[in-house]
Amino acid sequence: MSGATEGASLRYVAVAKRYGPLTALHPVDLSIASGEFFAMIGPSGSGKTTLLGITAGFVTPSQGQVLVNGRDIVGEPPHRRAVGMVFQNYSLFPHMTVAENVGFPLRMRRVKRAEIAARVQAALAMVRMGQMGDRLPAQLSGGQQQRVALARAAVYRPALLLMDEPLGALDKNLREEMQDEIRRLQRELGATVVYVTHDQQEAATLADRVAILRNGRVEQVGPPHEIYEMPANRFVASFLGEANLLPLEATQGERARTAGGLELAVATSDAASGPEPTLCLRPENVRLGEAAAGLGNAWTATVLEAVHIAGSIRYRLQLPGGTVLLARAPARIGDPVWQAGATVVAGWRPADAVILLA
């Protein structure tokens, strides 16, 4: 497949959604540039999902403009906005091979037969799957499946990808290696992908940014990184990896305390003062034994339970007042380990936990 598409602008200017007295999705604005990774996470019924298919053109929006390139395309049908899409369970057709499927958006379009069989044949080629052309979607695996669904979405150079769920049926190492697969596919094409998982790990692992969506609100757009950093709010907070979430009793200038009583060093002003803050703490910022000393924050904690999870273990720690800490170590050769009724320093700098207001 020559040459890589030029990918489409997307802009949702007050979209919001009804089904009679029942608010799917709020007002949403939001802007994508051209040739951006962008996903869209949050639990079930967010609205991540209608907003994905008021997109693609399943789901007629109650207000509001989609904006490809400048140009409103609600009220066309799906057919029309030449964009691809991308599902959970594929949309294979069982009765057609693996080339008929993926040069049926072709086919739909009135693309020459010379050039469907090329197309078809680059497009194949892109997701490796060059030499099973005459095979049916029963003779192949998930994994191909999921390859072929990506070659027929991108097999008419679309300027943007709809991807809903794509990875959700594959088990854990197959999904990984589909992501590599789709993000190549994705620089290879050019295009603008709109992403929607419940994954966040592979949200923030494929896209270049991310909105995260709550009862049909956006609550949070940003690069990954920058999210889980410095998140909105508590929900947010918790959504996006695990963390630490304190309530405080207090906070002035440079001091805070918790419920639990722990008198805290934090790096934030009386600015930072709300009605219920509460210290955000991500659990690979909690330095444990030598480390931990002169931090700022420091106390002799009981270890509740330890764990090797993939090249880390994963600490819960009590400190004193029953406070209870998580903690994510790297599983290093030689590194000390501690067990479940040990007791060890645990401590973190100010700079390394935020303040939350919401």
Contents of the next structure:
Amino acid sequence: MSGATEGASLRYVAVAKRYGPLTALHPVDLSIASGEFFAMIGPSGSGKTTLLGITAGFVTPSQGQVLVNGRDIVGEPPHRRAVGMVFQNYSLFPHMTVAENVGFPLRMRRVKRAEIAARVQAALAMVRMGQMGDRLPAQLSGGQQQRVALARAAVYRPALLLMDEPLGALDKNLREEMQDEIRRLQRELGATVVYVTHDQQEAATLADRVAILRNGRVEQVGPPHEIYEMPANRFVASFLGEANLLPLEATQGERARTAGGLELAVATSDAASGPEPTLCLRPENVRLGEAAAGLGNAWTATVLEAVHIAGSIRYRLQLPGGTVLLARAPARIGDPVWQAGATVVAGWRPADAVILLA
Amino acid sequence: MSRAPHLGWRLATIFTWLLLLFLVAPIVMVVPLSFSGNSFLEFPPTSWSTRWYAAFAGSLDYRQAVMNSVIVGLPVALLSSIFGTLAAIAIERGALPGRRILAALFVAPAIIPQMVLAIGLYPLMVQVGLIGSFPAVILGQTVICTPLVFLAVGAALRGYAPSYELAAMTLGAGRWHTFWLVTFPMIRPAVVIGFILAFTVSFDELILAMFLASPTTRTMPRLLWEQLTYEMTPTIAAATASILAATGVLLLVAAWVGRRSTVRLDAAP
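Having looked at the form predicted alone, could you now put up the form predicted together with its partner chain?
What follows is the entire complex, opening with the chain shown before.
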């Protein structure tokens, strides 16, 4: 398949969904650019699947508009939307062969038989399943089935591809392999992708931008690294990666006091006027031993636990006053390692911590 | 290893076989009776012959009754399959308010005593002038057979996620295509099984046939009932044994269809 499609632009204008007294989705406004890989993440019940269902046409929103290339598609039945969708359970039709499955959308579009065969073959080759056309879905592994599902959703070159936890049923290694595959496919196709997952790492790996949802509201939108560095609130901070969240009791100028009684130096406390100001400190920004000396914040801490995880060591430390702090340090050969029970100086630069308002 | 579980296992096996005997023996009782050489129904037969089968095959009454049962049974099975399938799809896939209550109502005719249904239907059929006709029996039996298809197809629909149909829709299939190309092939075994069950139940149904049929439209069970009251010849046993054989074959077909579909859907690599 050559020739990338022009990805569709997608805009949600005050889209909301209520089921009687229950609100599944509060009014959402989002703009997704043509060709963008956009991920929506959040715990179950956050509204991400509802929003995807509204986009595909399975769910009718209670209000708002869904604009695809500027045209409102609310009320259009799913089969007229030319939106591709990949499901977590693949949803390959069990009574059709792989080739019949991939040819299905073309058949629905009354494409000629010979052309269907050629395009099916090209689409299967694209997902490296060129030899599997005659198999039944039940004869394929989970990863192979998901490749076929991708080919089926891509064969008619939809300008918008929706993916609902497509890798949720696969084991970890296969998932990482398929992530590369999906990203490559999206570049080749040029389609706009809206990708729903509850796996924040997957979202960060794949997406240009991420929306974090909770309780039917969008909590924050932005590139994954930006959200990681500047989370909007405590929920986002703890949902995306690990974070030390220290509630602040009082702030003045560049000084602050935590609820645990620590006197801190902070970059600025101008922003600390929110209802529940909290200091957010990522574990990798906590420095230990000599590296911590002379930083704006430094304490002698007791190591409660030290766990070696794939190339880094995760420490649980206790600071004076009982505050527990997570720290992560690369496990380079020759670097000092502190075992449980040892004391170590732990510190961070004021600029490395962020003050959250809520 | 102690002997106790071994003994328990043996007892359970023996009990299972006894239970099976208890359930099946009365059914196969008619087989020796049908090969009796005696002139009356008595057990055990003192001589053997196949003349009652000849009598059964040669009887115009029986032929007519078998014919009537087929004339009634096929439309009953067809109508039940259509109604039961549509109802199951509505309940399992539709966003209906009160679907649990509706589902219970769809199953109700199979559970409530058929006498209640018969007594209710009789004056109604008289009123609309259908009493004694084939349509009367067909409609009546469709009421009790629809739940069978409804249950079979409902179970099949619950057996796979609705995402298959949603996938078909996003791929460009309208409701009609989605039903014929995706839903129906996936529930077809259940529909076939439901059809066969409905036909067998109709073929065996007596109470509605007694209330709603007439001597010209009487079905096999009704004829057998009438025969039993004044003529106790082993022809009845021969007729019954023939029905038993036919029913057995149909149920085997249903089981085969069910197994085949399970194998296909479950075949993991």
